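Next comes just one chain, in C-alpha cells: the form predicted alone.
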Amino acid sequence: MRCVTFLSRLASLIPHARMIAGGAGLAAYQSDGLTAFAVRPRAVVLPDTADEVIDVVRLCHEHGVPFVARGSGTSLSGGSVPVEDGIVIGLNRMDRILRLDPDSRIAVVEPGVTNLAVTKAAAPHGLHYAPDPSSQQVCTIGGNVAFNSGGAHCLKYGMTTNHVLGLKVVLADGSVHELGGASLESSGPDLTGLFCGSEGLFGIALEITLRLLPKAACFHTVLAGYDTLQKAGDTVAAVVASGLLPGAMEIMDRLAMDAAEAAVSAEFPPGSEACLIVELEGTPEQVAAERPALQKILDCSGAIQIRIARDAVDRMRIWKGRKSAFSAVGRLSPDFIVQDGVVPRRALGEALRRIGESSKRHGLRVANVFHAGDGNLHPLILYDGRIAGELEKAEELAGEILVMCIEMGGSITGEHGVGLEKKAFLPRMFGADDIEAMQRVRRLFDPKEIANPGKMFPGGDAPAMQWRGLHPLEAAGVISRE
C-alpha cells in the first residue's frame, strides 16, 4: 500500500509521458557507463523544471524513499546506479542555458546542459567551458559537478570545481539553497566546492553559474613516440620539471592507438609503443617562446617519432582519436572497465610499468590512456563477460592497480568517483576518523541518508541523524535558504 501511495503521489507531481514505472523502459536506467552494475529502479521520472525536481525530492524525502539524480549516464564508476526500490531522477530535459554573459564571463545552466554546448554557447564570444571531459559531447554539467570532472587540459585550467562559480541546489531534505554566486571573490565556507564531487549524495544542483574563459588564440600540437610506455611517462615528468605548462599532456599506448586510428585515422606515429600529445596554448609570442623548449625536451627523451599538427584541422583530428579512445576500445573487446587513478608524476613510468607486469600476470590486455600532466590513469582492462571468470580477473587486476596508486601516494580517484566500484578501497586510503567525519557532513545534508545511498562509503552507514526546526547549516549562517 506504501509504494502504491508514493508512485500514485509521484504521478500527480509528473505528467504521464514523463514518468516511467514499470515494463522494458526501466531497463534504460539500471545501468551507467559501468555495466557490471545494474538495478532496477522503482520509477523513473523526466522532470522539465526546477520546481518538478524539487516537489519530487520533498515526496521522497516524506517517504523516506531513496532518489538518484542521473544526466547522459556516462559515469564509469557506477556512481548513478539506481537503489533498489528507490527512483531516478533524470535530468536530461532540464537542458537550458538560462544566461550568458560574456563582459562578466559567465553562464548560468540547468543540470541537463551538455559540457560541449557550453563551449559552443560561449565560441562567437571568443569565450570557452575550459573542463573537456572525453564525453564532454554527452555528459552533462550536472553530472560534471557531482564528479568534479576534468578532462584533457585539467593539468593548466584545472577541474570542474575549479569553473564553478554559483550553484542552487535542493538538499535531500527538500530545502532550496543558494552556495557561492556570480562572482570569483567569495568569503566564508567553500560549500560550492565541497558540492563539487559529492557524487549526488548532498542532493540535486539545479542551477549551475560556471565562469567562462577567453579562448587561446595559438595552439602547437606535438605527437611524440616512444617505444615503451615508461619512456613516455619519464617524458612528462621532465616537461613539468623544466617549468613548462602545457594545456595537455596525455598519453596512449599502442593498443589504444590502434583503437582509435580504426575510428579516426588521426595518424599516431606508427611503430611505436607509447604516444605523448602535449599541446602547448596561448597568445602567438608565448607559443613561439615555448616551442623551443619543449622541442629541446623532446629531442633528449628518446622518442622516435616526432610529429607536429600541420594545421587546425589535423589539430582537431588528433583530439578526436584521443577522445574517442575509450569507445573506440570496443573494437577490440565485447567488455571492458576502465580504471581512474592517481600517481604522482614522477612515478607515471614505474607505474606504466608495473600494470603491464599485472597485465600479462592475469591474462588480460590492457589499454592505456591517461591524463598524464596530472598523473590521471585511465587504463582500459578488456576482458570477455561470456567467458567464466574473466570479470572477476578484471576487477581484481583494476583493484591491483588502485592498490599500487595508494602505495605511490597518489588517490584512488581523479575524476571518475568511488562510486560503486571502489567504495572497498576507501578504507585503504582514509583512516576510520576521516571516513566517520565525511559520512558526518553527508548526513548534514541529507539526514535520511536518501540521496544516492550506498554509494561512496564502504559497508552499512551509520543511523541518520535528525533535527528539527532550522537546518544545523542554516541556523550556523553558512546556508542560505532560497
The other form holds:
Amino acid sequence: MRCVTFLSRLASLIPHARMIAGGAGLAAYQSDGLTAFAVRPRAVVLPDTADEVIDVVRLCHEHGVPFVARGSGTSLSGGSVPVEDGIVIGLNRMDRILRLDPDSRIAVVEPGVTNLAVTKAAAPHGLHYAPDPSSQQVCTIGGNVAFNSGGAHCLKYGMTTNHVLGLKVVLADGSVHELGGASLESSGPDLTGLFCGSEGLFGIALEITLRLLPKAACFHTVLAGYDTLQKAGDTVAAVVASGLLPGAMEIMDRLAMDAAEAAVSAEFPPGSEACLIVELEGTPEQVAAERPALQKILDCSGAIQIRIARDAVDRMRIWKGRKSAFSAVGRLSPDFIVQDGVVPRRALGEALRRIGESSKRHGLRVANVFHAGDGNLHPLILYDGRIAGELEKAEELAGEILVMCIEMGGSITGEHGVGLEKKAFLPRMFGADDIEAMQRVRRLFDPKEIANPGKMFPGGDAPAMQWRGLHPLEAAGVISRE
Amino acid sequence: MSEPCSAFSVKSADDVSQAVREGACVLVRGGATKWCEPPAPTSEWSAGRRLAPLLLDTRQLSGITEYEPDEYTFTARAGTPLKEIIETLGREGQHLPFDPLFADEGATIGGTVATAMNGPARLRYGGVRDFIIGARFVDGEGRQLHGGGKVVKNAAGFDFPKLMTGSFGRLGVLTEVTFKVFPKPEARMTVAHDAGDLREAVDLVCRIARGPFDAEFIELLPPGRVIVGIAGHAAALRPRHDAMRVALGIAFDESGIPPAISRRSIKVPLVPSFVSILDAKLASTGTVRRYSVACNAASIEWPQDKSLSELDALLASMQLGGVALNSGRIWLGSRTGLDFLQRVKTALDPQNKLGALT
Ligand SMILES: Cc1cc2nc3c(=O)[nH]c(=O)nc-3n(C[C@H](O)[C@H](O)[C@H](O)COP(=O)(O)OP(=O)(O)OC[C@H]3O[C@@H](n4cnc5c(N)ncnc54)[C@H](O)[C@@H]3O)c2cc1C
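Can you swap the form predicted alone for the form predicted together with its partner chain?
The complete assembly is shown below, putting the previous chain first.
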C-alpha cells in the first residue's frame, strides 16, 4: 500500500516519459563503474529542474523511501549503486551552465553538467576548470562534488573541493540551503568544504559555483623510462623534494605501457619496466628557467631513456598514451578492480615493490598507472570473473593494498571515494568517536537516513560483490579508468 | 581589552577535553592577534547558566610534532606560533603559500585555521582551507576527534578539517593540525600601476587575473592603485614582468610590497563587480578600504567612533557578509548557510558550550 501511494505520488511529480518504474529500463541503473555490485531500484526519475528534485526529495523524506543521486554512474567505489527498495534520482538532464563570468572567473552550473563541458565553455575566455578526472567526458560535476574527484593535475591545483566556491543543496529532509558563494574568500566555517566529498549522504547538490583558472601559456612534457618501477617512484620523490612544482607527475608500468602502445602509438621508451611523465607548466619564462633543474634530476635518476615532447602534437600523443592506458589494460583481461589508496610520496617505491610481491603471491597480474606526484596509487588488479574464486582473490589482494596504504600512514582513497567498496576499511583510518561524530552530523541533515544509505560507513546491509564484466561505457570504449 | 574571564592554559588535548567537560562555556584564545570576544561575559555566553566562561589559552599546546621536508607536509599543535612554523619551513625552502597573517604579532597556527584569515597570496594557490589536510579537535562534549589525514590527497570520511576553517572555535577546539606546504619561490617582484579611477582599476585587476601571468597576488588600493606580485625563478621575473606589461599595454612602476593587513581589518568576501558599489558606500564613512585577492575580498577598517551595527546593516543591505577581528563581534552582514551550520553545531556542540554562532 505504502509503495503504491509513494509511486503514484512520485508519478504526479515527474512526467511519465521521465520516470521508469519497472521493466528493462531499470537495469541500466543497477550498477555504477564498479560493476561487481548491482541492485535493482524501485524506480528511476529524471528531473529537469531543481524544483523537481526538491519535490522528489521531500516526497522520499515524507515516505521514508531511500534515494540515490546519480550523475553518470561512473563511480568506481559503488557510490551510485541503488539502494534496495529505493529510487534513483538521475541528474543528467540538468546539464545547463547557468552563468559563466570571466571577470570573476566562475561558472555556475547544474549538477548534470559534465566536467569537460565546463572547460569547453571556459576555453574561449582563456580559462579552464582544473580538476580533470580521466572520466571527464562523461562524469558530472555533481558526482565530482560528491566524491571530491581528482585527476592528473591535483598536485599543483588540488581536488574538486579546492575549486568549488558555492553550492545550493537540498538536504535529505527536503530543506534547501545555500553554502559559500561566488567569492574566493568566505565568512564562517567552510560548509562548502564539508559538503564536498560527502558521497551523496547529505543530500543533492542543485547548483554549483566553480572557480575557473587561466590556462597555462606553456608546457614542458618529459617521458622518462626506467628499468624498475621503484626507480620511477624514487624519481617522483626526488622531483617533489627538489622544490619544483610540476603540473602533473604520472607513472605507468610495463604492463600498462605495452597495452597502451598497442592501442595508440605514444612512443613509450622501449625496453623499460616503467615510465614517468613529468609536466612543467606556467609562463614560458618560468618553464624555461625550471627545465634545467628537472633535467638534472632526471639525468641522475638512472633513467634509461629520456624523451622530451617535441611540440603540442607530441605532448598530446604522450597524454593520450597515458589516458588510454587503463582501457587498454582492460583489454588484456576480462575483468579488473582498480584501487586508489594513497601513500606518503617517499614511500612510493616501497609501496610499488610490495604490490608487485602481493601480485606474485596471489597469482594475479597487477598493472599500475597512477598519479605519482600525489602518492595516489591506482593498482589495477586483473582477474577473470568466470573462474571460480578469482574475484575473491582479487578482492583479497585489493584489501591487502589498502591495509598497506594505511600502515604507511596514507589513505584508503585519494579520489574514488569510500562508497560501498571500502566502507569496511573506514574504521582503520578513523576511531569510533570520529565515525560517530560524522554520523551525528549526517543524521541532522538526514534524520531518516534515506540519502544514499549503506555507503561510506561500516555496517548495514550491503549487496555482495559479484562478477559482472566491464562498465557498459567502458566496454564501448567511451571512457577509461585512471 | 580586559580579560573576559579566567584563563586556563592547556598543555594537551586531555587538558582541553577536561576543560570542556567541566566548563559551562569555553572560549579559545591563541596569540590573541584576532581576539574577537566581548570584553565581558554576557548573557549570550552563559546562556541560562550562572558560571562564567572559561578561557582556554593554547599557547602552551605548542610545537611542530612532525615535519618531513621531503613530503611537504607538517603537523603542529594548535598553539604553535606561526612564526616558528614559517621559520622552520623557510629553512627547507618551503612555505605556506597563502601569506598567513600576523605572524610577527604572535598569531598561532590554530588561530589561523579558526579564523581562516589569508593574506594576499591566497590568490595563486588557495587559502588556509586549501592547504589544511588534517585536524584534531575536541568537540563540545569533550570528545577528541580527528578528520582528514597526513597525506596530500585523501577522500576518506567527511572533511572536518575544512569545517574547522573559519569556525572561530564554535564547533570544536583545535588541538593539532596538518598542512601540505609548497616550495618557496626563489624570488619575488612587486610592481604597481595607477589606473586612475576605481572602475579602471577593477577592470585591470580582472584582466591580470584572467591572463596567463601566474600573478601571486593582485591588490587594489582605492582609488586606482593596482599592486601585482609575481614569484618564481629569479632569472624569469624580469622577462615575465616585461611580457605582462606588453600583453596589457601598460607600464608598471616598481613599488614596494603592499601595506600589511591591519589587525583591525574586517574581511568582506565579494566579487569584482561589487567593488565599485561597496566602495561608494564606504567612502563617505571615512573607512580605510583595500580590495584584496583580485577583488575577492574587501579589507576595511571601520572608523572606531562608528558603531559596527551600522556596517552590519550596510553589508546586509548588499547581501554581503563580513568577518571582524578585534572588534567585539565576529560575523557581520548577511550569512549564508546559517540553518545548515546550526545543525552542524547541534551535532558537535549540542550543549552550546563553545560559544554562539551569532
Ligand atoms: C573510466 C573511469 C575513469 C575514471 N577516472 C577518474 C579519475 O581520474 N579521477 C577520479 O577522481 N575519478 C575517476 N573516476 C571515478 C568517477 O568518474 C568519479 O568518481 C566521478 O566524479 C563520478 O561522477 P558521476 O557523474 O559518474 O557520478 P555517479 O557515479 O553517478 O555518482 C557518484 C556519487 O555521487 C553522488 N552524486 C551524484 N550526483 C550528485 C549530486 N548532484 N549531489 C549529491 N550527490 C551526487 C552519487 O550518489 C554517488 O554517491 C573514473 C571512473 C571511470 C569509470
